[in-house]
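The chain below stands alone, shown as structure tokens; this is the form predicted on its own.
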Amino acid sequence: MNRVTGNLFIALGLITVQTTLTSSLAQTAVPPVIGGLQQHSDIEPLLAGGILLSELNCTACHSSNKKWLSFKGAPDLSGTGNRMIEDHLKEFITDPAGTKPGTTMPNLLDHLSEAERNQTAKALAHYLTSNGSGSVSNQNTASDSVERGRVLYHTVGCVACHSPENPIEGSVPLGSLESKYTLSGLASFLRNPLLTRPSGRMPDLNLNHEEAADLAGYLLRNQTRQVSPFILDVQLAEQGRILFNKHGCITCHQNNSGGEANQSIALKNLRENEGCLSNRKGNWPRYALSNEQKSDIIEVLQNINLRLNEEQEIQTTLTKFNCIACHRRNSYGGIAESRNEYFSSQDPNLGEQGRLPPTLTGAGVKLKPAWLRQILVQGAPGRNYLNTRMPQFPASHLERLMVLIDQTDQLPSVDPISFAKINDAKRAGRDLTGTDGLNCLACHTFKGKRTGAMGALDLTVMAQRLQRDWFHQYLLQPQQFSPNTLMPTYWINGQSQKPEILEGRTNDQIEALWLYLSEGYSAGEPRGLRREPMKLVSTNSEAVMLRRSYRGIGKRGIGVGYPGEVNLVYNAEQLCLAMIWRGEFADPAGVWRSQGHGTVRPLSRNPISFPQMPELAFLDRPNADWPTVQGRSEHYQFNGYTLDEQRRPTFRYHYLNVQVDDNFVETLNPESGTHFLRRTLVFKSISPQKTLVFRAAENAEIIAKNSNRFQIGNNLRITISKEFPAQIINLKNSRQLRVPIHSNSEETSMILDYNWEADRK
């Protein structure tokens, strides 16, 4: 059982729990929740009891000298009736742990009767609600913001805490968001949570407005609750500003009540069977706390004068702050399995440093302690390439931890590398980074531009972000650093594999890199940045084939040139035509000279694609809906491709019972003196059940020029075999341009024809 919860529902966030507030309370009720306890529950007693005494804001009332225990700061109250809905308030005061299960938010009317309760709350709702224009009302969402919101919430960072659509045990809950927020409430919230929750418990994603509204749309998609319009009594606005003192709400919450915090009992004097610890009803906050959380905050109690070392410090401060769920730091915390899916990467070209936020194992010898600043406090976007964001911070709940990870991390110092002219090092410098040195650019980007398929770090912010002595001793044992890296060792055994520059010394030639590097926007451009595009084309009578990977037809795109210059790719995924061109081949730098997966570029800036579906289908009329594959379906098998004497292909697979061969050749049109591509396809073995269909083409105009010739857009002419008479079937957003194969015999023949001439007739 979870040391925190003891109950799985705490995590789920989306499951609302009423309890019978009762002398029970801490039996019935769900216990607090608090982020980096529930997903990593394997820390010692005494740290997690002196988080929950921090987290539930205990030395708000309760004083003490230790830093590491000092209260974490409710949500800033003002301006709540611009966001949050006024029965909610009531609800929640009422009964905290019940409205939301896990909440934070002790009971602190626990011990009044039902109508004082009742009474009091409503008088706290009207009082914050008055505490703003109170002009909150429901608003609809569309539905692509909806879709624009999941994808946003299950990307940039969000499931780290919460639980994604699939609940997930260990979340930090959400409550009922339905009753709590107005659309327009929740977004301002997200655009910029830090404003009225100052303690950075949810930190700042740095949405921008739009993002904002979907995310805001998404988590109230399943909103019905209609919102009655607000009326203010301001002579019970009053009396709750004055209940709002009386109860102790300002102690932790910021407001303009006007009131004074007053704090009780020291925490070295507290007893453990007496006030908030004790199951007992009375004029103090009641938590709803499970036996292993409130065991926990007894053994801080019972080691009041303890002293932390400062890798405890930082590791209660990154419990705190849930910095644990995306990094790990020595042996401790890390991505949690069931979450592991949800970090995604813009570039999978770099594998699992793509996707995945880094250690935080030796940060503190690794990044500046300025740049560190940068990243905690304003959410600096070094990784670009991460969908997860680096949320943004209040600084001053960080600063304590900035100071120990810059002092707690060691490593040893490289000594002093002196140049007699730092000019000539600084060309050495860039010689290394070059095409003609070590070929950095192959997989990181240089002032933004990328030359290959991989855009790991910008080269022109390393040094900004590095300290120089990890940056000597990375380069030295990348894997030693980060044994999942795709960073090759360029020094094996110390070795230079490029002697000719500085005459291969090691440190000499990792110096020069940095002072290089040193010179950020202003270094001048290595060699290979800027690269002529390489020429792959058919130079006689044969065809030359490449089998990579193409833009929007993925990695099993065949492309084919023609010694007439007419091109195609055809997708051996999808098992269907992709691509076709005129002039010359294919631009394969992409994947020759880049590191990862990169794609072919057709040399031609007017390519004609088709759709990346299967192009035969058995329907049960010809106009009904086609078939939609999601990858590769069980029912079409590739068998590959035989070549012809000038290395033609003829591509062939199985689409059910039905074997189909596909032939393309380059045709001479004796009118114009260019070639066309004609294309064969022979069926075999066609079951009469149903209507064996092909997909010629698919575009937002097709007209027909005769029975057999159709004009597809304004550059494609097809032309199909009389004897396959082609139908145009409309759909919602464009037409489709149909050929039913209807045959007696067990082999059929249909021949088409892809022309760019303008037609005549």
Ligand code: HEC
Second form
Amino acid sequence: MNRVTGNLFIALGLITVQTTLTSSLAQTAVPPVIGGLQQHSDIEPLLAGGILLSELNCTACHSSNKKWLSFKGAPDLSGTGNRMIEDHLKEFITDPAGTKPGTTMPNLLDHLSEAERNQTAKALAHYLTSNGSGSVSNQNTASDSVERGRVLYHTVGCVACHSPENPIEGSVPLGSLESKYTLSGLASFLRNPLLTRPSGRMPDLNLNHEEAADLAGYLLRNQTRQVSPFILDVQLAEQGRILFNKHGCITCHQNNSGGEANQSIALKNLRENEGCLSNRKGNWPRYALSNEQKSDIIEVLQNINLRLNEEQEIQTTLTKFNCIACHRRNSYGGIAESRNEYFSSQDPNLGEQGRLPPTLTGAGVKLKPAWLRQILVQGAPGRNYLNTRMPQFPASHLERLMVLIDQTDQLPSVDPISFAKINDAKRAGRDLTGTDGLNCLACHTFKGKRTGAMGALDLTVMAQRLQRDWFHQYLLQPQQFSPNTLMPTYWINGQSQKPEILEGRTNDQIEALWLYLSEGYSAGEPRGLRREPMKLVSTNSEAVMLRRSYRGIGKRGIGVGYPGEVNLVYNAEQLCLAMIWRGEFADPAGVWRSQGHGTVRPLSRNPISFPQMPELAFLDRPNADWPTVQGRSEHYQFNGYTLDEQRRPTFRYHYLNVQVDDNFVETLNPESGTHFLRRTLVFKSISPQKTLVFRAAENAEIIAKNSNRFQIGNNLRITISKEFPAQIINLKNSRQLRVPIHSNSEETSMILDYNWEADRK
Ligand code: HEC
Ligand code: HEC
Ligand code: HEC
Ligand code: HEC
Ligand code: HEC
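Could you switch over to the form predicted together with heme C, since the one displayed so far is the form predicted on its own?
Expanding to the full complex; the earlier chain stays at the top.
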């Protein structure tokens, strides 16, 4: 049984029988699913009602000045045509709950006659699809990509909210993604869900390009539908724009249609069993509410002047964002039994703490406010042994939560402790940390290095994350904070096991550890820290890939180490070959040690670097200035890469309408017995009106050896296929090797060989 129908099946089983049916809708439709409410029905009905009013956007039309009832918002519909399929939009607009059971979007067209409804939905879908290039296409996904996507889906956290392949009741529905999205549309949605769904209910899971593509491939694995090209009908689109405003779409989907939100009766004046809460059709949205949902909403309408206390407000936010799918706070929330098996670890030695997200109990006294913010909004390094990721949410929606958590949690403070000589105290802290002291290294990493059997949270980020009072009290009694922790109690009954350090004074020892760890990454290394040489090399016959920051290239570098000891970094932001070198591949220790902020070091003394700017441009004259690009340019769009059987990549991107496939393979030179790098560029649909130019190299010294072979500086020789005569262009301080790409056909390919032979004269 496929996942989607599985969901539908289960969801249908949940409907409570309604007795006063007057509309066909109520009979068949699945009530809207709010993830946090489904999993945790222990919340008070009043809070549940308030959450429904905001998650179902009731307050978009029935205004209220209560913050906790403010409406969640709806997807941003600009660029719709770039990711979704017109036919599906039409079906969805005609009957949202029928097309996507459990959706939170109501039916706005229910009161129209069938013919009118169909015509209206058609115009609306056409208008929305016209927002975007409409150039959607379907591609098939390689089966290994689908498999990787399946693993990611079931490990990184998607199934905390959505259903795994074995369906689980009460999951946030995905609907029939196959009929809704194109592959590239879904992948770019997943890479940056907050762009299209700014409410943040679908958070950002920090997926890189490849992961997003794999997940999209998996989610669309059953897609067979062929997308027909979009043909714009200006009149129909304009009609759709007007209807978009007329039917109140604009009230929830704020966009550039030129309309204004329609306000109805204020929330506090609503009569309970009328309008949207009745089962009648009328000039109002139709929600497929269950009886329980209705009664929860009525609970709020009857207590409209009630004020929430701080903990209730916290619970409401944790439920709206479904933080409680992964976290527990006091006795509220926590991972559902049925989803527990999907939380897994990279380090089984660490037990449950190595597998499960941390508790939010006392988070306000534990974490420094700046760290709390960072972890919610930007992502912060920490427990990289958990396979589940902490998602990222939009800051604006969580400001209040951060303040509340900070205000509500309480912990007695620890008196200040001063030392005559602070450096002596720090040295004591270092001794305690090392293998001759309390040996924290047995379980914790230090500057990313792992010494003992376990690699729990890095000690050099503790002081950056934690508050001093908490640190003191945690070290005294770790069990009190997490009952099953592996973290030992070192000061049993307040007695130190190391009487020789700071005369065995417990509080002084803990403060000394705190001061020492407050030095963070610049703390001197404790005794016994193992230095691991870290090296990544291509073994056997496959290439290895490392997508990280590289010095001078930026964080969108993609390094590839080939068998045969040739290596490269491709710059996926500027879309150019960034660097090549021979020998071993790379040392990623810089990245691991600094928890993701450092750079990868190529294992070569003299890598050859190229300018970090696009390699392709349309130029008016052969010697025109080369265009520069700031940040990500809309003219250049990276589309990821594919891998061949030896896992060698072909990078793909668009420059305006030109599609480029850029492939690199190592190639043996039989004379020297060494390898060189062969690059094949394939250009598709070049506009014949302009001259497309490829920039092959830039250097103070470029010498033509013959018509297609060029010496670049001392170490590099580039050979270009004969059909493409290259030109050496003199610039102010250097020279460029440029290759005009003339083409009369749909597809043109060019081969470049990068040879290091020249340095071995
Ligand atoms: C797109 C706008 C819109 C949204 C969203 C909306 N409503 Fe309404 N609602 C209306 C309109 C329009 C009426 C009819 C009254 C009127 O003409 O203003 C109405 C009427 C009502 C009434 C009857 C009011 C009365 O006293 O006659 C209730 C109760 C109600 N809505 C509850 C809700 C609830 C609960 C939600 C969310 C689940 C909701 N509405 C969402 C537009 C909306
Ligand atoms: C914290 C809960 C949560 C997590 C974790 C989560 N999602 Fe979602 N997801 C949601 C919610 C809620 C929505 C609907 C959002 C809305 O109403 O705007 C959604 C929407 C979506 C949609 C859009 C469905 C549509 O109809 O267009 C897709 C696709 C999706 N999620 C996939 C994923 C994938 C893949 C992952 C893991 C990488 C994931 N989600 C992780 C809660 C979550
Ligand atoms: C009460 C608020 C509300 C109103 C009014 C509303 N929508 Fe929606 N709409 C939503 C929500 C919430 C979603 C997300 C639903 C989901 O993911 O299940 C959505 C989703 C959509 C989507 C899919 C977008 C995506 O990126 O996946 C389209 C298209 C859409 N609405 C069109 C319309 C049109 C057309 C109208 C007017 C007829 C309309 N909506 C009126 C709340 C609303
Ligand atoms: C898909 C599961 C998931 C969801 C949903 C989720 N988190 Fe997390 N959260 C995690 C994981 C995993 C970590 C551990 C991150 C680390 O330390 O590397 C974490 C860490 C945290 C921490 C740091 C705790 C500590 O002691 O270090 C806070 C605070 C936090 N989350 C708050 C939230 C809030 C608030 C929400 C909702 C807005 C939320 N989380 C939603 C998985 C989740
Ligand atoms: C036997 C293994 C072990 C030893 C030895 C050990 N720890 Fe821990 N420690 C852990 C584990 C496991 C955790 C929980 C990690 C997690 O939440 O992912 C932890 C958590 C902590 C935390 C709380 C971090 C947080 O954010 O929740 C601090 C602080 C800490 N350890 C400091 C130390 C110090 C200082 C030492 C040496 C004096 C030490 N640990 C020795 C296993 C150990």
